[in-house]
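What follows is a single chain, given as structure tokens, in the form predicted alone.
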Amino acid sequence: MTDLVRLEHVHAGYLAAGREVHAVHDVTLAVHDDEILGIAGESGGGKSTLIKLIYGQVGHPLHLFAGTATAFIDGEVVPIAGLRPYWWDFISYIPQGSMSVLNPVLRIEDQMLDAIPPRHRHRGRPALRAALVEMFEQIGLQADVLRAYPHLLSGGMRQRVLVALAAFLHPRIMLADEPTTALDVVTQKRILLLLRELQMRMRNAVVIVSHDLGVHYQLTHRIAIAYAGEIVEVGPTEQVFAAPLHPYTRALVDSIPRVGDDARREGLDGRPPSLQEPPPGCRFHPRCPVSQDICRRVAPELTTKAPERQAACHFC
């Protein structure tokens, strides 16, 4: 198994007031080559932070305070930070908002090949178009959807543009930060099933943010539970669900609804804490039925309970 990209106890957030706030803490993931892996928890835990981080957007106003995270390209060791340079054809981003994405007052086909780096421009504009017409037919549009402005698409075609456009130069890892977001239920399926299609043809790496545990089920090969900054869960996505070990992905398993079964569903107390002042210790602890006093002094640190499984528990 391949690693494309990996974080080893990454620290990474925004300045506030002067302080740091970490919205990523002490995360180390993999990224492996050939993978769907899927990225869960509540709002307000990171997961847009941590996926822009591996995009290495890292700058103004993301910052990396502490950790290293790197690339790999060819047998070649790249530094997050520096990653600029191979967006769109070693990895490409598919952001939240179709519509806040795309320029209103330019043409479908001009925002495309105006992103496309230059080092591939010497193929000149009529083959890049040419190539774009056979991308929208592999994922269901029409040419002629190249010559239109964004308002006079729906969500869902103006969704598959930024899924083309990311997939457009085969990159090896397509990350989408809830790419299903505001679009109706026969949609959703319409662009996950598009999504795993592409990743199945190109057999590269894709990384899917969402808080809709449903996605993962059906999608992802490997699942990331994200709270409070903090990566709390690794493993392969059915066992992950057959048998969670952190109490807070157990409690987002039992929060799913199932056919059949008209048990109440209990919700967690409380909420995500404030990452600007999050407690000690371990960050579930206000809100976890079986923490006891070692979890409000001692951070569990994220280690091997099982082949291919983390999690990050003093006693799972």
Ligand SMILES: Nc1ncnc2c1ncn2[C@@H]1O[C@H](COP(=O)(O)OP(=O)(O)OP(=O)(O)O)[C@@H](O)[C@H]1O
Contents of the next structure:
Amino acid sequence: MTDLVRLEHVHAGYLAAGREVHAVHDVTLAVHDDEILGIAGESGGGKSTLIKLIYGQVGHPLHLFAGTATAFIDGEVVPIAGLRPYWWDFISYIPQGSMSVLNPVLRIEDQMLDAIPPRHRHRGRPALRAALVEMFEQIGLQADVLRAYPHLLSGGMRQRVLVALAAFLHPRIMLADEPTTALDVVTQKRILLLLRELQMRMRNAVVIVSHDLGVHYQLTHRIAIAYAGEIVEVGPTEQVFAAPLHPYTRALVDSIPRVGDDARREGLDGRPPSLQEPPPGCRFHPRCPVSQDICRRVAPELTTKAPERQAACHFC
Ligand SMILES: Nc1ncnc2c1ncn2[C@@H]1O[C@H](COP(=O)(O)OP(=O)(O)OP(=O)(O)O)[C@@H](O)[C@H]1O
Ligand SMILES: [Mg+2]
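And the form predicted together with the ligand, for comparison with the form predicted alone?
Zooming out: every chain and molecule, the one shown earlier first.
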């Protein structure tokens, strides 16, 4: 198991009225080669910020405040802030809300070829186009989609185009932020299967952000649970769903409706805290059913609780 990216005690986020807002707070997490890693959690928990950080999209508005964030590229150690030259080849990114990133007045072909970094342009447009056609065929898109304008395509097809672009240069890591959120369930499933197929073919790392636990259950090998900017649990997906350690994970898993089970779902009271004024101690303590005095005072570290399983809780 090789690490492609490693974050250690990373604090990152934004400046609001001159103050640091840590949308990523003390996060330690690695992305391994040949895995599908999921990042789950409620809205505003810092999932997109985390994925942008892994992509190395730091500078403005996202700042890396503290900690170390490193990528390992063919034996070379590259700080995450220096990843830009490796975008597309080593790491690609499908941003959240990407359905709207396609330019409506340009044919798919032109915008895809324009998006390919200049260092690949020596291959010439006809050769790149032929490679795009090949990639399209592999993922079940007809070559004539290349000549289409985005508005002629369904949401599922547009998302497929973006997946094709992300996979085009066979990156070691593909990041996808809520890749299926705007799609109907049938199309959702197709996109998830496509991502899985590509990962199996390339044996690379795919990182999927989704608030939908069903997506993680179907697709991911390992899952990281984000809460209020922190990672509160990490582990093999099946194990995390079968026996969650952290009370927040337990609440999320318990809230999944199951066919044939009429029991009332408890859900989770309250809302995640503001990242500008997070509570002291454990950030989850105001909503936690098992919190004790120590939880109000001392922030629990993410620690190994069982092989391959980590959680940040004083009582699990
Ligand atoms: N460009 C920005 N400038 C300032 N604050 C931001 C910016 N982008 C995000 N934030 C803040 O950072 C926090 C985390 O946001 P983020 O988008 O990472 O969460 P998320 O888990 O992806 O949420 P969602 O599930 O809704 O996509 C939020 O409080 C958000 O308001
Ligand atoms: Mg998001």
